[in-house]
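First, one chain by itself: the form predicted alone, in structure tokens.
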Amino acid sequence: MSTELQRKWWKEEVIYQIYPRSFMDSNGDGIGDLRGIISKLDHLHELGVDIIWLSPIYDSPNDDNGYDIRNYREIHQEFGTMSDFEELLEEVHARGMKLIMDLVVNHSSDEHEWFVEAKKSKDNKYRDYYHWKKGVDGGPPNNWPSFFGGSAWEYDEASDEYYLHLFTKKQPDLNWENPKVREEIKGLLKFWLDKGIDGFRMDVIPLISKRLNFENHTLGSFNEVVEKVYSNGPKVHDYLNEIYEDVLSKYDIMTVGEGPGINKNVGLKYVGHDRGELNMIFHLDHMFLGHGPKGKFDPIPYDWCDIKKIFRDWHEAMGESGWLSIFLDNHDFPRLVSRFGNDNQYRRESAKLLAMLVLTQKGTACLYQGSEIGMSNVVFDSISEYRDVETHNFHKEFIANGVSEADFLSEVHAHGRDNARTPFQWDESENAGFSSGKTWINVNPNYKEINLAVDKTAKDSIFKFYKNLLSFRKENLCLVYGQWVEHMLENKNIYAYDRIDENTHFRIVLNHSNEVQDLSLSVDGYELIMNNIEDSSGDQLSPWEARLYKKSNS
């Protein structure tokens, strides 16, 4: 197919996500809201990207952080309105940008008023809105974990019955056999299309479709489990298929599917361009490396090959029909430049390294808010300090299990998810410029060091890299269409690859090491087009140093 067939505009575009609780403060209250994100419009136009996901804003009770929705109709209180969202929307698209909205469908809230109606009676009509089963021997109905620690089932004492919830025991998840609540579905999302945003970020999808005979699992790890019990159901493509004929097919709009369990040998079923489905996915391949069988917080070792060899596998996957939307983070891992990187003697370097990874390979690159100015994991001393869900279920089954406190918030210093949710670093200010307010979260105590207003003035500012990087790609469509061979596969220093259309042919090296490496591939007859240090030597890469070459095809 040729490149002309295959453009699309988000494609082309870059993804920019905001996590809403830790972006901006209009107010005061120490919460991120909406009407900062207004106020903050100019610096994601000045830097270049051009498509924001806001993650959830709607009503929610927040024992997830909003991925529990009590109302998918209505905006947190915390966030502001539904005038100031439409406000936002209006300004979004004013500078030229689109807007996608977090699309949380495999659960609601257990204060949504389905489950609340659900709970009163077996004969209730949203009853079968979820899934419940009867125990077993005194327990749960099976074995199955939760993402969050414990069963994924919870007691109902009224009914005698358990209803499944993958996530929290507030997050029950939705039963998608009835029609009726895929009905219910597309008309929440008809309900945003037509309010005019662009699309949908769409969380854990492939977990839709359930395996209805509830079997025991024998499997030796957690994401074991996902792939093969919790994803990929047998109805999962019939309703993303259904989905897409009745509503999303009448939007020019884009879908982005988060991706557990879905690895290499299925992506293409969600993807494919005559699939009917999904236009990208993230895959989560990379994200989950060093996690043991207990998940994030038992880690087992991985390098760079394993890396490079996910890319390759999963772009030898796609071929010329599917896609993918390439990421490093986001508000589910650790800082990009904290986990890939080195956050401390190299962290300006590696935080543009990683950039110009994200940003020339094929697929729709996304960002997460504060890598542009290489923001890092947060330290906090006690566990009191964190408010993930996650990170405080874990915290009391691994203690029960006898790991000592001080190994456990090690593991969470490394992987917990508050790392990327503490508050943007605007300035210098107290709480960063965030708010005036005490903050929902600690603020991370290097913001001094590590803030915007002190990065755009930097000599060596990683803002200013990331812009001109956004500006190159977008005037250089083969970093978005060009094929991609990779070179060098088995050095676990150096990730180098090209992208070559019919004019243009780049060669990005990329020495993600701490010290200084060969440069050992040619480059005869290239130009250095962009480098993310000062002095290059030639021949040689300097630690976490980064190229990008051009030379004409014609």
Ligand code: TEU
Second form
Amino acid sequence: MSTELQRKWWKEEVIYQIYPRSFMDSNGDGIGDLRGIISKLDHLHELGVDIIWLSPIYDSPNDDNGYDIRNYREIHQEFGTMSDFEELLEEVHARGMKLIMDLVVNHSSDEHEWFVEAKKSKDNKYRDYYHWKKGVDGGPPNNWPSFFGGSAWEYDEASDEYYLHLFTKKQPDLNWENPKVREEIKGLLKFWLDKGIDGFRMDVIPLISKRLNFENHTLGSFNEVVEKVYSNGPKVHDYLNEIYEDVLSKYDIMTVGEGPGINKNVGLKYVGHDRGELNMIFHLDHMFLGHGPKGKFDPIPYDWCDIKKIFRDWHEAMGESGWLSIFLDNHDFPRLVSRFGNDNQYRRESAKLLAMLVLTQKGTACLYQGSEIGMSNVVFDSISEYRDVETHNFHKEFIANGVSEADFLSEVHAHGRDNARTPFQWDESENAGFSSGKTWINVNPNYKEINLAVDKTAKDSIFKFYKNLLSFRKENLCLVYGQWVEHMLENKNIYAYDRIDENTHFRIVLNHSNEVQDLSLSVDGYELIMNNIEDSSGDQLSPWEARLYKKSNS
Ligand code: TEU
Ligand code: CA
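Alt. form predicted in complex with this ligand, vs. the form predicted alone above:
The next block holds the full complex; its first chain is the one shown before.
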């Protein structure tokens, strides 16, 4: 391996995201919890993942399932106690694994003491922990929309002012202009780092610096508003550099920023090796693909050439100066086998193909709970079975605008966040082995066919494929640091690329279509090392067939 490449554990290790509410319930209240996670750590250790990213576990009124924090230094009582957390961290480390927390500091809950105080009066010392503005012509200060429908401003009658909330009205945006806010945030970073955690995933971090003229936008789509109005504000790099220099740089940790609005032209400013900001980002270009002018429930068509171009652009943008994360799903998006694969006729094949894609690209791979067994989207018959505030807010908005219940529901089936939030399907017992009580959200009715226990016994087990790939990646650092070279760029059905370093040359070929495709790329002199179907034959790729070759004498 080339010496100038800095080897870093956070480049080589694989992240596994846990959505605690839906992972494992230990006390029968129907809600996943920390002791439930402890009871399943051996599953993750057997799978072979290294870094656990916990979605927020702090005290919260759960307006946005924990992404609305009421107390940054307390564990949500539904999830357990601080000593449960300390035991979890100890058990994770005892297995040679790491744990990163979800840092949500673009906004707090409106029930956080800072906001409770701020609302009391205009001269309260916490008032400018948030953004307050006078209305205009009897309405909000400007036309900024919330990510979750409606205006990004909420009127406060007592002070005749509005406060900013880019998400729900119970998630008021923190004012990072205020040095006292930045000091508070540095304090809570240290609080958790001094407990021994291994880093942070930083929620919507490019949004923390606001364009303080608060002008109306004149853009045509929500994605543009995110990129040009909410993200990449004038002081975002100053703030990130400040928390890096004052706190983060003093620990051997990793940071990954969730990056709505970060595009390939600005990515390096956040993750360049010399920037002193973040180690990597979860950019959302491929995840926001298909979001129409009114967002995800107003879809527009896209195809694999769009996906391949986004990956290509980001590899080029990062070069050897920055570092990428690679993921295809998380708690905010549909199940990857339903969205990017074929969860019907080719569920197993496509789940494995997507596993090979994520685990052979250049960058830190991040897996989401349930993908290792090919969990798929859920189809609930009524909007009342859904729990996500984003879904319910847009349901009201779309129905009010004349969209039928059935039409909206079909968009929720395809794009709703609850697809990824139904309980993990451990086995075919009641509630898929997730809980002995009534679950906070219904279990996907397909749990008897799709669950870990039944998958592990299957001859074409998805879990085993992930496990083999994960150990193969560990043994072959060419898949981490190797040069990435793409082939067949314009081919709509096949994704093909090489990974090359001084010692090894891999060739990965993925037929992400429902048809047989000619492998019009030479593999002479290559040995087939891994593939996802039994009878893999010659120069024709079966539907959803994935192959990993290694060049002989490499
Ligand atoms: O998500 C930010 C974000 O971009 C989301 O709005 C998400 O991509 C969107 O739902 C897609 O339509 C983060 C968290 O991951 C999400 O769970 C929170 O709801 C949000 O921030 C607010 O904290
Ligand atoms: Ca519980």
